[in-house]
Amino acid sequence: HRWLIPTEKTPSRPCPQSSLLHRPLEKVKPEHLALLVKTEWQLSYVTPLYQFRHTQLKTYARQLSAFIAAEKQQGLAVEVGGLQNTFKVSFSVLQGLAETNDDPETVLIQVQSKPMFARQEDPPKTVWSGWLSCINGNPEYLQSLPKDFTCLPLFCSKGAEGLSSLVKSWLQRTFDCCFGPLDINQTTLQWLAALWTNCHMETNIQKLKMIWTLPVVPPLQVTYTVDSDDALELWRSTRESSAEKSRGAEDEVCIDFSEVTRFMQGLMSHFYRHFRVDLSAGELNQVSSALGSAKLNGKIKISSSRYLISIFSLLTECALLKMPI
């Protein structure tokens, strides 16, 4: 029971009740929380990690410390300027995320560091933060893994991209693993649009924010904005007449790939009626409302930690499907 991306290898399938109901995160920190939301986070996949340890954060961060500091004096992190060639990493577990007993908990990495000329009482900065998790994991694919790999395929950045390098590039000699950007597909971007849509029921999403780019000369750029009453009339149609058919008290809480084409069918054919401009031409880069946005580029920013889950266990299924086999 997870997402499932449609591709052309699995079939459309619903998803699980987890994807349309917010579940409470008591069991996270609020300070771990706050961290998580209102950034903007650069998408990546990473192979499973051989030998690693939840018990050895604190070794890891020492090790990943040392390591950024001798390639920061050697003059290899040119991109890290107007720092001190000392760094403090911490790496911690982010407690309350996992859904499943088959999910790893969630590993937070951050680099403190002071600026060049900062004064000794000065504090240190965070200057860089990553984490990596997974949230409803493919239980079989979890479950076949041997003993030493731990999988957090899901990796989230944001700083400098001297830091994000030299952060993957430890990670990869201590664990043998390998990273790969995450693009945020259109399917996924669609999904997204779906179900923040959905989610105006409980929370004012305020409007839906859609950007395309069609194939002319020179290439046009399309911000289509749609209100979010409106755009909640259309999902609530779309989901009515699906609903036709039998649907169970699971299939209520579930999104079906073919409702959010049909979703999106209809946000398109309203703006062909208006401007006579074909959007199933181009391409969907951006998907945006007050809960967040979403780039093509593989860049997520999530606005309220009310959806946290359904959106991460999304996305840590598009980076177990984006992993080479």
The other form holds:
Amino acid sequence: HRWLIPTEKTPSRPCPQSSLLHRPLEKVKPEHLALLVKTEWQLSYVTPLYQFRHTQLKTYARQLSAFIAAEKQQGLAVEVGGLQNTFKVSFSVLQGLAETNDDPETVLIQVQSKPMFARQEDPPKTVWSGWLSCINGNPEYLQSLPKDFTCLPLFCSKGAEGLSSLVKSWLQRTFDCCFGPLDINQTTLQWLAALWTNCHMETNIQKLKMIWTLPVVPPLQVTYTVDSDDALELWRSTRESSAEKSRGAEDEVCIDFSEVTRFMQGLMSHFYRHFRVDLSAGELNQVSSALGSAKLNGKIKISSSRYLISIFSLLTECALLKMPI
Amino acid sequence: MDNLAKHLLQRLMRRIPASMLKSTLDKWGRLTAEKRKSLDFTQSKWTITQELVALYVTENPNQGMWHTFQLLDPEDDAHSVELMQFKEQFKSHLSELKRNVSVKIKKHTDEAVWIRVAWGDGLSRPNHLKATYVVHYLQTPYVFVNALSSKNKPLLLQALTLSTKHQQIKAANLSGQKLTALRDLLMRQYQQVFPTKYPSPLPEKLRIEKVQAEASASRHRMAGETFGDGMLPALQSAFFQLETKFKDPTNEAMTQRDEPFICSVKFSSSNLLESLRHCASSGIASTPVTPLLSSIPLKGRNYFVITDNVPTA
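Starting from the form predicted alone shown above, please give the structure in the form predicted in complex with the partner chain.
So here's everything in the complex, that chain up top.
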């Protein structure tokens, strides 16, 4: 593997101090957006790809098809359909998701399956999809990379685990990169809770639902669902209380994590007042609203394209932080 | 038994030739000899299928969703109602309220009276595959009901009230999958054992450790007093609808609001009472345990609406 040796140029990771709120998505085709929303994606991080070319996508599709076919020949279980299925791979660019000049364009990989005895007019079924992206990646870091490296640190996949392994395996050997699971940690889940609540100012999020587990025997799950209007009022009250903010606090596009902490503490103290149970003794597992859901085990679903960029900017940042180098 | 399983059973039964039915069920070996004897193979396959489903439900009471009702205002002779009388009265009252129902009542060895009501309408015969099941222990105020539609609910409840010689029946705010857990919670059949001693604290000179051990012993004691000791009924969830004001001294803006902060909390576990007991004994829940949580075992309910006027509903 070609590991990146940290030099003076490669900056140390910054801590996420703020998160950008929604940006308009005019540049992305609606049919591309439709592929990304309302679907639960499993998240991974991937280290920069060596000598990846956006111009070679047809070649990559051919190579990956051949790789999957070869692995199947060797009897590797692919879990999808019968042995007679043929797999067809396509690579495409989802233009417009890259936010800054430093972000490489997002690449979508799809694997379609057609049973051998299917009729000609039967459309092939997409059995696996995945996409590599970098949305609002840290510009200092991206600029510090040697020229031959393309940084698309966020990998989202959906479909049979066997195919996920094969795709990752091919990407690893072709571009000298490596993958790892991107768990959505407590901090990120709390960010999302605050972010989605903030979005209620523009879009009805219906409810803010949070699921905790407490470490008792047997384990106790607590599902705490808050009315969206009340959650928003609590969120606004925690933002206004920061003395540094001006009157136009709500127009600010940046959120400080200390505000997120105060918001969560408010929710937990209301809970404590009634049940005298300290939720911070447990672990936040899942946050959801009408805008989507996020789970600790690295699964995310975005239900509205409006906030896609903000969420995936946050996840890009998480992926960059999680990388081993 | 879910609809898919019932559907599969029906199809299987149709395909097995009638003459081979008895021997097939014998070979299958899942029914006891006693149960197999209770099946009348001279009946139609459809009838036998329905009886198999009924057998399954009574053998697996911890599936499906049971709702609890409480009988109120007993008449003077309510405590002397016995089985034969109850059976006759229930069948008679129900058929007066609705034609075309089929009722089967049987008392089990644990004194539970199981009632199976198959509902028909003007066009079709009563369908035992979609029957409502009722479990009642005579001379107790509780009735457990499974698979009752809102259409038939008032009829069934009225028949139950009249035949047990009560004047009213109301929802008891206790629901769950495990009938035995609901029953045990209400009947206080689970052990409420108060152990007489706890692990003795450490040597006198280690004061801090002694204080901690005492605090721990105190937590364990209070946890046991609130939820019970030993095995607890396997209640699986509790739901609280909260409509109380937000009060937090560090947040003036929210505390000054007049409107309540609307939210709901659901606790779930494979054994909720044991989880809550462990929360109390481990310190995750402060002791003494809040009335909201202690109401679950004390009042035998798992659905609560909490407002500022009624702190423990």
